[in-house]
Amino acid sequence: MNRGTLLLFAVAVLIGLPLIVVALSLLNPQWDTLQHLWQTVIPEYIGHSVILLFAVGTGVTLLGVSTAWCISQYDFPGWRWLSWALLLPLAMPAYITAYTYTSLLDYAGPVQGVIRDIFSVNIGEYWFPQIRSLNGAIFVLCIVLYPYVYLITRSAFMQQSTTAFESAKTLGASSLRSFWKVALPLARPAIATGVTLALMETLADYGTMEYFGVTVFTTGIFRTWYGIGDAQGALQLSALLLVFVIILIMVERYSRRRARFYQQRSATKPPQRRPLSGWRAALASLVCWLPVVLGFVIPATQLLLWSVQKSEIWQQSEFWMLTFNTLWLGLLAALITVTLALWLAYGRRRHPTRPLRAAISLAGMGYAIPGIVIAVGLLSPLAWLDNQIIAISEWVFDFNPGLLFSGTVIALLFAYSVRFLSVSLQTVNSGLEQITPQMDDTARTLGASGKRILWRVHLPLLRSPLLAALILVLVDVMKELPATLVLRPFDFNTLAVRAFEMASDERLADAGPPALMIVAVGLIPVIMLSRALRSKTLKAGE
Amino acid sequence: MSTLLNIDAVSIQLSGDLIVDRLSLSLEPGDIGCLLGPSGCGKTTLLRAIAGFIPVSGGKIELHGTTVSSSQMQIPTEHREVGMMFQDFSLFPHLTVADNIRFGINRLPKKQQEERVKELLIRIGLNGYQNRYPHELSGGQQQRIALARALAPKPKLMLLDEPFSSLDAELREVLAHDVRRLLKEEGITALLVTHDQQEAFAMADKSGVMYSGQLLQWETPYALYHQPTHQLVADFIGRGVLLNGEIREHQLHCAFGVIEHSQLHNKPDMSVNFLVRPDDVLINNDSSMQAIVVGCGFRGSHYLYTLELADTSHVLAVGPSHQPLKTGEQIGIDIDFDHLVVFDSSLCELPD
């Protein structure tokens, strides 16, 4: 290995850092406090968790499946509109969402009172659901993450060659029999990847679980580490946190072993829209709709109603402070990330050896770490670091500097890179992929220096993915809760920080305009995906 | 004049695996050359070495009398005047089909490159498609591109892999002459390798088989096909058997009797494999040396026979289109051998 290479290999390592802290954690068992954990809290956790990712699971491959059954084959009033709308859940970070339909469901909310208005009944005298409630954070994150189902597994039903569907019909299947035998089978490991993603979420989620009161590892963990102060007990139920992240993993490598043989012949023609009118029109419409509705019209139209309520605080200098601020922590953390993701892919590009490319693999499984394991596997380190040192430069210099590390933006910055690498790689890596070896290999014969390929060929190329990248991270660094709690410098705020302390102190119309801020910018890669998408489908003939 | 591309005894080692194997070859100025041979033989590593993507282990190229190429040194590819065709075409999607022809005229001046993507354009066939972009044309018009791109800037030595492999058979064939005329209209040698021997037939003025990183023969199409020198080409290239026969006295002695031939003049007697081409077997009723027909495909122009003989060794034949034999019938055949190629069958025939 060269120092090039060498270093390229540290960098990968150290992203892997908090990976490896508590995983190591997990070879050194506190057996008291674990003792003490399984007696008290963790069988609740595991409880909340298993109910939680199952009742998810169902609830996301429900909506996302038969939204893009619809959408992929089907051609009723509003197809195309509601093609993307599908999508704009993805700007809601699910904590928000959570905000504002507690804000509508609950006993003050507008809903109750129409119920007593009409009943003439009052409080305690009806029976309505407490959307406080684990169900509530079901509902909640069903309605926020089937996108990434729906995404995945339309783009999986058009590639379907409509000759299976087809020649399954041929052998005299009814539709019905058709999707469930052919094309229901051949997308499935594409809803399993779309499921494991929206899981994956669920896990990570801290903000809906603390705000709806649902015990689950990740609260657990912050209020180990805060309210008890025990850093210990925080690393071992990070670990657990850690090993139900990896059956999950494991579960999607399962179910996607045969993907392979599920690839179809990039020549077939994308399908056939069949027309729908009457009720099935109505039905279908209704079936996208649905979800549209409930995870970002109703939304998105009380995070409005809050910011014209509370307008004062679009005048407030302070509010724009803390706007900027999140934008430059989140460009700063997504140019670190972007260049660190073209670092690690050209070098993999270069010099594809199984360590490093181990090393990138473990770079880029970030995305997989909730946000809450991060910091407290980034803050043990990091806390060591600062200690040795103040006791070096105390008794070299007799001075002490302070929490270099641990106390500053700089975990921050490091904590979004672990988290969002993953993202910016792929993204940088896709791009890649479209410059084939033997276009280097052309330029070259045509004459031309590396330089004047990396100008020439690769940034131009490259362009539109660094941007999609920067952009992502960027919009992912600021929907951030839970590492951001952790970690932020005192008095530090994030626009995400400031509309969760407001819900927490029940002043839920005050989050509303940072709340609708981080919605607006979320929207931008939306957009994005959905032009992106769009082209795709032009391309393929429609 | 002097010898274009002269590759002396080259060996290609890739991760340790020995992959072209003391390989000699030369093309004079002007000249098509084609390599032909099963994948995996080595034939398109070795053009790559040629390009200066991969070192070689052990002899030299020399281009235009000059080593680009040996175990101490290697010139980069960029300074080698080598053109280069791949299979995918390896157009730069983001450029127009002008910007993609000029990305290797780059240094002149600015009027003489609209010039030559003009003069090229016009020449492939496509001018007026100076602004289109590669995703906007079909397959065969990607292909012409990319070869005008290759020849911009008038290499030395073109080198082609498998350049035709990803376009259909009929295109293939169109191409395949249009391409032959264009290089010998810029005067450019060319190396080009594939799998399929129509395309060498159609391009090349020198062509050989390569089989685990050996050449077999470097020779015209002509004598590749009717004079090959060895059973690995006689059975790469064309249709044919080969039969068992016995040379005595001068004479070979097998199931079609005893054949007379000037090729036998100087073989001391041995048993050997000798090669039947569809086009040495004539069906004539009159002959009295009867066959079976046991299969027949229609080819369109004509049908392709397979003959039993009387020892039940299988020859093909060639007969017209319009009165089809049925199978099983029995017909009679004569034998013309215009050429007599024979190998001695003690000899093992892979290479090492």
Given for the second form:
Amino acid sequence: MNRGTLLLFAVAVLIGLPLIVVALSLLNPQWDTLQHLWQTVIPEYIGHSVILLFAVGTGVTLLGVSTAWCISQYDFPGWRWLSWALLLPLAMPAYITAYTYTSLLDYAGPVQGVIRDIFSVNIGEYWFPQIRSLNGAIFVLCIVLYPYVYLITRSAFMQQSTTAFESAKTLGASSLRSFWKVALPLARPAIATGVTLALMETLADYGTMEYFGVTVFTTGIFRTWYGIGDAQGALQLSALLLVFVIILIMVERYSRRRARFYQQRSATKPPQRRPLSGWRAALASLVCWLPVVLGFVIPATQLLLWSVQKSEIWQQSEFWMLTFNTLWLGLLAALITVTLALWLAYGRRRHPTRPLRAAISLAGMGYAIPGIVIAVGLLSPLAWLDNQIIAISEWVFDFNPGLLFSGTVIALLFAYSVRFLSVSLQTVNSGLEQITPQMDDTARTLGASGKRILWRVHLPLLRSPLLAALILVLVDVMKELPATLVLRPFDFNTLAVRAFEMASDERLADAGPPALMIVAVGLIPVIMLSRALRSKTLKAGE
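Mind sharing the form predicted alone? What's above is the form predicted in complex with its partner chain.
Shown below: the chain alone.
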């Protein structure tokens, strides 16, 4: 390796440092801590996590596959609008959706109030499902995360050839039997990929679980670290959660390999949309409208009502300071992350050695790892570094500089870079793949160096992917809650933290304006994705 490649390798390993710290804790288990955790909380964490994975996986599969099939195969009133409206719940963080449904469905909410008024009953005289429960968390995660399955499965259904369906019909198969025997097996790798992504988000969720009182690994890590002050116990729990995530990553990689195998052998004739009328059209509309209404329309309406009710918050300087903190932190994190992604992706393109590819793959795993795990894995090395700097400074200068990394914005930016590097790395890689290697070779024959090729050839062609990566990272940073809660400096808040604090204090209406601001910014990538899907639909001649 030359110096440039060694530097790239070192930076990639540094970005993967939190994951390495957590993984290495498995090699040095603290048996007393583990025994105590196994006897007290781990069985409950595992039980709740397994129930969540099974229930949410089933729910997002039913919602995502049914909507994807209706949109890709049938012509019914509103299907064009619904084709992109089904993506809107992606803009709504799960913990914000949890706040809105708690306000609506809790005992003091309007739904139970109407029931008591109509039937003249009091508390204890009727049954109503508890929203702040494990079942409530399953409901919220299903209506928020199903777009992962819908998006990928819809693309798979659109790529399927009509030849297989026509063959099935000639053999006497009905439309329903053709779906079960032909379409569903062909789309199974895509469905598995979408479900895996949704389950990763389920394991990473903290805000919803904490607010609903559901004990899982993310809430347990936070309580062990802050409530008990047991750093080693938090690290051990993070390692166990990492095992869950690695299993899901392996499933996703396997399903993606199968998806590529299918796409290389699929015919190119697109499916013909079948018109629906009567009760069939009404049923298709209901299937597609229901998740949009539950996952976006109802929560967004509640946020708007809260924002109007608490209109004075929009006039407070503190709220705009929170917005400013969130935006500048998100923009700075986005610039750092996209710059790192561009450097690493271009370095791998120029020096595709096996060690460098492995290091960059490690650095790109952060998006699949819960933010709380990254935060815990980052605190230990940063605390060690701060202690070494303090010791050296006191020995040489007789001066204590204090904490320079732990509990500072630097720690937050580091965690965001680890967490969201994969988002920008994949976006930049997709842009670089559109640039033929012959352009690099031609530039080298004209005497251009690697830096000049990047500056004069690649950057002008990568403007759109880089802008998309900046927006995606900005939105993800604005929504990120657990890593920000753990690593933020003292008396430093963001919109996500403020919304969480207000909801934790049962001041749900006060959480409306910051939550609405997060959702409004989160709509930007959803709109971009919707426009891309619409252009693909038009090109396909639908």
